[in-house]
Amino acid sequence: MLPKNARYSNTMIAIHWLTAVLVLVAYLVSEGGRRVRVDPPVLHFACGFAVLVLVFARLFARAAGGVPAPPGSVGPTLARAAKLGHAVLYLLLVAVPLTGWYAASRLGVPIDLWGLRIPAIAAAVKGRIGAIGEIHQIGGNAILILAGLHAAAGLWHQFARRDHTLERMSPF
């Protein structure tokens, strides 16, 4: 068992496994092309939103209250590399969301969410949007081919190092 503060708080436990949820059920549910404008994919839209506002959440609650300190099996070179990472996904945590917020304002397609209408943050376009709804996609797939390397590097450490890591994340 990890001493207290070997662990993550609990509400960044929460944001964090809320979070992966949220982006596995929009890219679930994504959808381009022509479609978007007569049909808009409201569920992906929201699982976006969600995400944004969860990555600053976690980010002040980083802020507030610190992480814990990496594990004393592991190095230097691999604590660096466990930023990198970190901060690549946290990049992607806020450009796709951010890419799909313009993609949509310039589709023109209007975002309500629980009653709540977005702002458009670009003007509405009639023809092609141009490169940004290429860039959200591909964003969206490296969200999850970095959330998978994540994923892996937890489950290594954990099973060949067996250094507790997957513990300090447990919801249980």
Contents of the next structure:
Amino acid sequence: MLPKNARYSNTMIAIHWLTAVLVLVAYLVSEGGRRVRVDPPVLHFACGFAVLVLVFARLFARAAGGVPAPPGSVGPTLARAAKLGHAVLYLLLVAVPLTGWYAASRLGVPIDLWGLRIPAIAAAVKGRIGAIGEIHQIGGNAILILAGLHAAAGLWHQFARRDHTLERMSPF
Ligand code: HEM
Ligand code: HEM
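Let me have the form predicted together with protoporphyrin IX containing FE (HEM) next, following on from the form predicted on its own.
Expanding to the full complex; the earlier chain stays at the top.
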């Protein structure tokens, strides 16, 4: 068992895993723009918005509670690479839902989350909505690819380098 100061806080751990599940579900139930207009994917919108809310809660918890120092076995270059990877993930966790919100607004699709009506952030257009839909789609794919690499790095640390990295984020 790792000492408490080598692990993330319970709040950070809960938000990390909840976010991972929500991103995966949002990805799995995503649809292209033409279908979105006909049959708005409410679950996609809801999971995406939950990711957006949680990333701010997480950044707040991070600023208030701090994070554990990198494991002693990790050199400065690897620690910097991990920091950069995490920063890009945070950026995507904000940018992907925001671009999706913008795309939905341009499509003129009401974002109605079981009674909670989210306002549009752009004027609706009749035909094609421009590049924003593609940017959102690329961002959605990028977050999944990067999270996959990130998970592989975590597993490599835990099982090849045996430096207990996964336990730092483990709820158990
Ligand atoms: C969509 C999926 C995921 C996202 C967006 C994500 C994002 C992040 C971010 C941003 C951090 C940095 C936390 C911080 O220092 O503030 C982090 C840490 C971590 N993640 Fe993930 N993650 C995902 C999935 C996974 C999976 C599937 C695993 C494991 C197999 C994993 C294992 C870890 C571990 C072990 C840490 C702590 C790393 C350290 O101690 O420096 N993550 N994750
Ligand atoms: C982490 C959260 C999200 C991920 C991973 C994600 C992922 C994706 C992906 C991969 C697509 C392309 C689907 C396809 O073409 O088959 C897509 C489309 C779309 N998403 Fe998201 N999304 C997220 C959040 C959101 C949010 C919060 C909204 C808006 C409320 C949203 C609205 C849309 C819309 C309108 C499209 C269709 C865009 C178009 O093709 O013109 N997404 N999303």
